[in-house]
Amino acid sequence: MLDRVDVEADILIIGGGSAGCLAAIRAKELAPEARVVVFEKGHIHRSGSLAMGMDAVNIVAIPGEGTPEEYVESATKAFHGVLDPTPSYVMAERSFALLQKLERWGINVPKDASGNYQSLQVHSKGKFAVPIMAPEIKVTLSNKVSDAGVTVLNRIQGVSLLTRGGRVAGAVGLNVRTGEMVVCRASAVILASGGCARFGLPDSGYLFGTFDFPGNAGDGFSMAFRAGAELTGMEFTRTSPLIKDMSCPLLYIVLTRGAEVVNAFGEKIGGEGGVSMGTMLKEIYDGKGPIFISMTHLPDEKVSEIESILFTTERPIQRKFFKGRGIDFREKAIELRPTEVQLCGGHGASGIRVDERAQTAVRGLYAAGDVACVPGQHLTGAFVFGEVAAEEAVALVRGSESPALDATQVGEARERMERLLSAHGPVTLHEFEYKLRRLINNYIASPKNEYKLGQALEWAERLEAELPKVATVEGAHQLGRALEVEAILDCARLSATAGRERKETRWGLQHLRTDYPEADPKLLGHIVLQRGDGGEVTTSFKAVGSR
């Protein structure tokens, strides 16, 4: 029997990464008296996709450099028209004030000799990427959360959202160290738990060797779906060409500073249209790979600038990695390989459907960051919509009381965890997850077709039934892992369902249907997924910009 701990909150934030920290800080700015609680699976000091540092705020509409309208135009083009313009506009509109706030907090935002912010060309129109030098940005954010008086519960993994009468009422979490079930009653909940990085299996076969933070296992997608929220873009199975054998940030850092991409024949990729994720991946799948990042033509001072960013702010382990491979950027190119597929609302277009107020289809439930579908929002979206979600949650809390908890739902969450804890089968969780993610590679990743997606759904149903029977789950830590595997299974089911529903090819290799190789103008919109009365995945189609 799991011990139970009860917590009371006005606003509960699930996830203490970038979006969660900004949400917590903003909520306390607006309502110092509010009881703001954070469930953080790891430790908030170094958690989430921003655990180490950051080299840029990806989207900032600096007055005179780029406008929100230009950003929305370029983002719409990048995502082939499937992008609700209003949330993206709000993000760009608030981005410059956000950058100035980060600067006031002590984040180093370099300026030129005239005192102007620097900006880099990443999007097809307008300069929106602003370099920062922030190797300790997550520490800064977590300290601000602490100073604000937020209650942070570290090592608490979100398990289930609780609802009452169509409104969120709190959540159940698991202490992955002690095994306690934590039940939090709250008037509003902000989901900020990241995307699903642990989706496809990396080439290495190492479960945690993912480009994005491997603790992001789709928990938020799963919790939102089970609670009745809408999800969209789950067919956008994202992959990127990155450093072979080390999935680390690289492209935006080097390409914006003059690096080139060449194929195995030494031919430069991109031409007049410029290099993009799509052109690089196409080169690989057309048999002209591997492809390489080359900096051998750059002046030494530019290479030194790139090294400074890669070896300090962005994953300092890269220095040791390249030294071990005998790679000096001045003399040798860097081989690239496609990463594992992932589902992400920051780098990609997958997630919980939200409006410009970060509101989901469940009243009182908000979503921000990689768990929310604001295509290509990156770090800016996590920060901006963390604040937006907090503003909306504070307004809701001030105007209403917390709903009572549904004892049946709490009991169901307990039963789910205890059923997994009773599993003592012949298969380790590592082996089970490996097989699941290999099947995702086989049947859900592009290239896709009707048969493969159907097989994915059959396997997801089978593995869901087998998990508590054949796997071994011992102790709180493994229980947390088992719940993550269930979340990955939910994501597989959602992705395969959406992929089968979108009978067209869109976003290049992110959703390539070989049985429907062309884009269909009638499908220029959102495949929306929601939980049916029997727990099944229901689908609908909604036009861009419609609610």
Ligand SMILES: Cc1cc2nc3c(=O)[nH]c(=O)nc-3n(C[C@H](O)[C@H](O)[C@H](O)COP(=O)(O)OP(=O)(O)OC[C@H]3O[C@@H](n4cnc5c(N)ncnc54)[C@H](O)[C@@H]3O)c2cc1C
The other form holds:
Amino acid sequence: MLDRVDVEADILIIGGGSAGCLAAIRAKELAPEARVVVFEKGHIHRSGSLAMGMDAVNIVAIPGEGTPEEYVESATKAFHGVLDPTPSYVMAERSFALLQKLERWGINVPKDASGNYQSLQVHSKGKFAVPIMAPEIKVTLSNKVSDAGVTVLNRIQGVSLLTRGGRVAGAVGLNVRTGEMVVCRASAVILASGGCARFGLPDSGYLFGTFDFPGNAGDGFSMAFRAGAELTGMEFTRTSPLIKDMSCPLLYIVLTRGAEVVNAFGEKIGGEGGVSMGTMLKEIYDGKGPIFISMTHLPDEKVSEIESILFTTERPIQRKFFKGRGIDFREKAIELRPTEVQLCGGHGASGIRVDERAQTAVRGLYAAGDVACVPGQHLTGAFVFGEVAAEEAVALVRGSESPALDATQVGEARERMERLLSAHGPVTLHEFEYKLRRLINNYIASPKNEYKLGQALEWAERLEAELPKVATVEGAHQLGRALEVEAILDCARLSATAGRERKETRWGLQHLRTDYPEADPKLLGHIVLQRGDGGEVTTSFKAVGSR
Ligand SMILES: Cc1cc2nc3c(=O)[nH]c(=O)nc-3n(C[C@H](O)[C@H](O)[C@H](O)COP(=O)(O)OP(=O)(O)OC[C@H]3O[C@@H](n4cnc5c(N)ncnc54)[C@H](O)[C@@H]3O)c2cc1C
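Next block, the form predicted in complex with this ligand, ref. the form predicted alone:
Below, the chain from earlier opens the complete complex, with every other chain and molecule after it.
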């Protein structure tokens, strides 16, 4: 029997990463009296995508350099028309003020000799990426959260949302150290738990060797779906080329500074306008891979500049990695491989359906960052919509009573966890997750077809039923892992269902249906997923920009 701890909040934030920190700070700025609580699965000081530092804020519309209109045009093109313009516009519109706020907080945003911000071109139009030198950015943010008087509950994994009468009423969490069940009543909940990094299995076979923060296992997608929110873009199974055997960012940093991409035949890929992810991935799938990043033609000072970013802000371990492989960028190219497939509303286009006010289909439930679908929003979106969600939540909390908890729902959350804890089968959770994610590679990643996606759904159903029977779940930590496996299973069901609905090829290799190889103009819109009365995934189609 799990012990129960009760917590009262006005605003509960699930996930203390980029979006969660900004939401918490903003809520306290606006309402110092509000009880703001954060459930963070890891430790807020070093959790989430930001933990290793950040080299740029990818979308900043600097006055005189780029406009929100240009940004929306560019992003719409990048996502092949499936992008609601208003949230992206609002993000770009607020981006410059946000950058200035980060600077006031002590984040180093380098400027040139004349005091101008640097800006790099990573979109098809406009220079929107602003470099930052911020290896300690997560610590800076988490300190601000503490200083603001937010109650941070570390090692608490959000498990399920509580609702009453169609409105959010709080959430149940699990203390992954003690095994206590934490029941939090809250008037508003902000989901900020990132995307699903642990979706496909990386080439290396390491469960946690993912590009994105591996603690993000799609819990937010799963919680939102189970609570009745809408999701979209789940068929956008994102992959991009990264350093082989080291899933670290590289492309934005080196391509914007003159590096070239070449294939295994030594041919340069991409023309005057640069090289897109799609072109690079196609080269690999066409059998001309591996592909490489080459900097041998760059002047020494440029290579040194790149090294200083890669080996400090981005990931210090890269220095050791390249030394170990005998790679000096001045002499040798870097081999790339496609990453595992992931679901993400930050780099990709998957997530909870939100409007420009970060509202979901469940009243009082907001979503921000990689868990929400604002395609290609990156760090800017996490920060801006973290703030937007907090502003909306504060307004809601001030104007309404907090709903009472539904004891049946709390009981169901307890039963779910206790059922998993009673699993004493022969299969370790590691083996179980490995098999699930290998099947995701086999049946959900591109190239896709009707048969494969159908197989994915069959396997998801089977594995869901088998988990409590064949796996072993011992103790609080493993219970947290088992709940993550359930979230990955939910994501697999959602992704395969959406993939089946989108009977066309869109976004290149992110959704390549070999049985429907062309784009269908009738499908220029959103495949929207929601939970049916019997727990099934229901689908509908909504036009771009509609609610
Ligand atoms: C390697 C890498 C490099 C990047 N570089 C750039 C860049 O240079 N510029 C840029 O603009 N963008 C960049 N991005 C994208 C950007 O970092 C993300 O879009 C952004 O940080 C997402 O913020 P988030 O709050 O949604 O997720 P995260 O910051 O990942 O936070 C999610 C948090 O939720 C917690 N969590 C997960 N599940 C639960 C649960 N069930 N209960 C409680 N807590 C939970 C996690 O522990 C984590 O702390 C990069 C991303 C990666 C992965």
